[in-house]
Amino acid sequence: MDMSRRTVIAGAAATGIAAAGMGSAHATGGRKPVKSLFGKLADGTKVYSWALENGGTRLKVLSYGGIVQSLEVPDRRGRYANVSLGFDNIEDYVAKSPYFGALIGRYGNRIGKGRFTLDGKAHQLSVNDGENSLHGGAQGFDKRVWDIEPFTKGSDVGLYLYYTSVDGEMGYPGTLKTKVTYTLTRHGDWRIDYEATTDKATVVNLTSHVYWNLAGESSGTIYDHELSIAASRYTPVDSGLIPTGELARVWGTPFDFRRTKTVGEDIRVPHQQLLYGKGIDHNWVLDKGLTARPEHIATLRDPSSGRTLKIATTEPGLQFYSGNFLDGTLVGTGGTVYRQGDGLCLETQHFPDSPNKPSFPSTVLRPGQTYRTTTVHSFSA
């Protein structure tokens, strides 16, 4: 897709959020965001936590990595639980985190061999996933300290997060100025608006890497969660989890979530793609494509608690990762060890390895253009 069309289409998203909201019945006044010290990095840099509450949703965000440290919503009986995986200390986020709750950039997902060519010039990126570059490289946006400003607008509360990535950081061309807005609406929706500009042609693909467990982050696996995804195709991968370039039909495969089914229903089927990912770790090609306003693309529900998460986005892709590499070595905020399948990710995005796949929607951003995408998470019980 032509980049100019991509920018114009996504740029309309900010005006269409209200129409896309799928919030719960909660509608209460928000509380002013509260800032507190969370910890310090090895060099003495202070990391702050920001607590927000609105419409029945409670959110805590760290200045380190823009991380969602916790997100609490009520179940059908009004009982609150943290439904996102994470840590209770900064040291584990720095040393151990598999991107728990983080803002991802400059490029969410993988770029094959950490290389791409743009306008005839080859670029070598930081390689941190075998021979590939994953989530922006060894020091991606998830490992940077963001500047944060709180805001209240009418009945909404939120945070502006700012980070400037200098030319050449992790191998990416251009100085990229990034602004991400986290908003809690009066209905308890968590909305993310991504914006970025550059002074040189570059590639951008920003996303959020929250691990969800709607029963509560210490409750066990998500295999009994019910999921639907509005996608008739997905992008198969090779053994390095790099897309082959094919847009394969989901019909007759474990990747068919057009009808609601449990996450675990087909996850042990002996399918080559599941063997490559040790479970599900794939990009769905959303039927709606790239849109001007956020449109509903996925619903996740936990039958035990009644909690439901609906996701709307302007993006053309969704990475569904079933927590395959959680291995029992990480202790979460609730003091419980996280094991395989104890959380899942639903990352709205452009497609993995798009800079090397001309047939995929473009992720190129040029000077004078503004990257804009929006994703809305709506909770109910």
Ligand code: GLA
Contents of the next structure:
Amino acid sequence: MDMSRRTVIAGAAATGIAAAGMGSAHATGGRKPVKSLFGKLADGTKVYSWALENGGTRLKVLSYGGIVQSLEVPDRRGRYANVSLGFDNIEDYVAKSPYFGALIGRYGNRIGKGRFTLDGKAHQLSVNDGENSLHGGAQGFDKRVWDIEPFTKGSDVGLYLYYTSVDGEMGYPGTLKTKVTYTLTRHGDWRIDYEATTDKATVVNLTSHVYWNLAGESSGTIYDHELSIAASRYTPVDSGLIPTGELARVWGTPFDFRRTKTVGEDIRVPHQQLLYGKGIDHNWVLDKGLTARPEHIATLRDPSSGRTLKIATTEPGLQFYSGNFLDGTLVGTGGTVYRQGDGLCLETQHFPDSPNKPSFPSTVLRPGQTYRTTTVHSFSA
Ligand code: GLA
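Can you switch from the form predicted alone and show the form predicted together with this ligand instead?
Below: every chain and molecule of the assembly, starting with the one above.
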């Protein structure tokens, strides 16, 4: 049995589940999700942690923000590590989290000046990123307490997460009823199914903001990770990271990940877009487009551990953020300081500022329609 330091720090032992033995990384079965108290908010609201395991993947989810507090997978020798950045206490999540592991809504990414017009009516959103609205505004879905129901279905285990956002919350029209399903499959895949309905026309763009470090959080930067993204175009931005509207070719730019390269390879190229983002903080236009079923779009691999993450989605876009704003002021789950590039996000989504860009795929949801998107994270080593 593996008893590496990181496994113990991440609290895997607390779930009472033994680590997989050498070479049997994906041999464990699913168990009923286990609930425990994680902490309390200032107003006394209890925040719970739900521990799930299936197919060799171990997941801990908080009722606050639907946050993935820990996600452990084995390396090529069966040694587990927590591959997602986070905190070990609720206070830090509330006070200073840069969306670690969180569910993002109502609108993942930026809306220019926090303004949009829908059916002739102008809406002003909560502005929380310079003059723009980011990730749903000042009190987005990442800062809400979700109702959680566990399930086991066949060989799957998972959680249903529910949150109802009232009409006008953060400036968005319509009461939005949201249901997010986190499933761990018997293969150890983590699947997210997002659903939402509204009673007034509105805009929706839900995503997940896990910061990945496949060598293990607290192990240094992700610049040696190898990445491929199936996208020939991306959406260049202005200095406030709002898309210009152009779908630019990646060919000949640092944004070309069609063939696998390391994250660090071109990150210091003095390209205007990298200067704006302080690194990579851009939306890729996925070649497959919007699809009814999740299709493979990106592969991330840490050569040192062999851990590999494959992402499939129904969404047309992928925000790849290289952890540029991590500045050495946060102490992570493993007890070390997070610095720039210690984790990266791969946020499946519709494009930023779509409500103001008629040429982008629409993010409008109307009464009677159901918003549905799916993203699947598959792990191997
Ligand atoms: C997103 C944004 C980034 C940054 C992070 C959180 O990925 O695109 O610019 O705001 O969230 O720090």
